[in-house]
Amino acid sequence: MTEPEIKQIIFRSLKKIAPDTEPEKLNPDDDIRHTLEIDSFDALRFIVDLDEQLGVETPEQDYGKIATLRNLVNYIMTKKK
């Protein structure tokens, strides 16, 4: 799976959770749920949709290593190794 394709399904999955926002938008070190205004629940909501999408499986203790969206497509890419 390619960055760009991570990047789509990131920002679909995004856009699922948060309707009005525009995710496509972001920087690669802006901080995802700060950025997006996000809420907790939402942001859960957000990890288990992609963690069903990508088949991946991202523990509480990770989720630290995943605010921003250039550590998020690196965290994926290392999962789907």
Second form
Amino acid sequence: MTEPEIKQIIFRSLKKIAPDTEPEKLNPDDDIRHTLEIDSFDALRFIVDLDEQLGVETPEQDYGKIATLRNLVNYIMTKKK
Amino acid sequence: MLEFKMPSLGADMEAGTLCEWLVKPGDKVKRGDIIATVDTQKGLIDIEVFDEGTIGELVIKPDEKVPVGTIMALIVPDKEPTVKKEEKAPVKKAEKKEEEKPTGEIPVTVILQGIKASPLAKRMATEKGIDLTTLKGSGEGGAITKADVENAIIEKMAPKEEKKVAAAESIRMAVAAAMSKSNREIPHYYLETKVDMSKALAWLSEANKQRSVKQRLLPVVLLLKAVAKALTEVPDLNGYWENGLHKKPDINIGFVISLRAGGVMIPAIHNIDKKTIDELMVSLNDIIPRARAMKLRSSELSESTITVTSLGENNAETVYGLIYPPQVAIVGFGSITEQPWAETGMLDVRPVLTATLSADHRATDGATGSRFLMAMKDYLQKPAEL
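Now that you have shown the form predicted on its own, what about the form predicted in complex with the partner chain?
Now the complete complex, all chains and molecules, led by this one.
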């Protein structure tokens, strides 16, 4: 899976959970939750959705590794290898 | 003959517009059945019936906007009504109509009035926040059809927020009305305590390792559960003030959900004391997205017996809530932060939660409130028992 494909899935998932945000405008190093104002509950829904779309299970202790778009994409790419 | 009245879905609701009857005369209904949808400031609400019987007559028609307490339908009871009166409190209360005029206009409803549209089209429009006045109907006599709304929804997907403004504004007015009433009428007292969350969070982290991503628990379920357990010990905080304190047998916690566009929805999560932690998480997973989409049931808007507001991660440390009338208490949880913690003469760093209680001084005194907070704090030290 390529980086743009992963990004597309991430954006679609964020859009589903927070329809009135514009995830495409995220900068690679923006904190996703902070920038899009996503609360704990929606953050969990996002992780559940990514798991369903990509089959990447994120343990709780890894939440810190997926805070920004760049890190999240890298995390998924590593896991998908 | 039982009278089914326009329910009050909160202290701020004055009137509702019937969108659609989901039953017809002769239909059998039982407690909890959804018999109508009503358009309110808080979105399109499924209205549940509290009695068992057969629908006798539908008194009001779709599109009619009527004040809270107006008879909507007559129901022929199966048997003599039993002592279920207490449970009808939200409906009964509606009869003595408040004199105030806090909400002013109800934008969503007003917009819908006088517009020709099929009930389905209206429902879809309300769900998706489509303003029907902006649509051109393609149906008979210019009526707006399902297809028209669908087109509008597609158009709306191309991001433009304006159409959400009407709904957001009406929620704003609803919050304004309820909170003004609260601040005007309820003499609040406030208490605060700090809770060491290390045991609770450690337990949660272990518990989540055993669960799939989908079943994972959030810290808030422990907080809600601890509130419910503490209320069983201090029941005076669980109820309404209506010319005296009316304690409620069920513990239905209204959980504050903030809407991205501004404003809050406070759906009731029923009988939390009787739910397991996992059942509670399932309830939250069901109710939070529906609250955000403004798709709640009447019982979820009218049956809260106390409110909990929790700020979640990375937010302010302390929140003092305003009581949602006619309730008598609101519990506030700030973000959990690492703080220095002194215990048995030693200093340590712990994850600390600031919990507050705002309570109605007409109903209880500080000693009662304090007992509640201490009980809750104790429960949070024994997470496995929650």
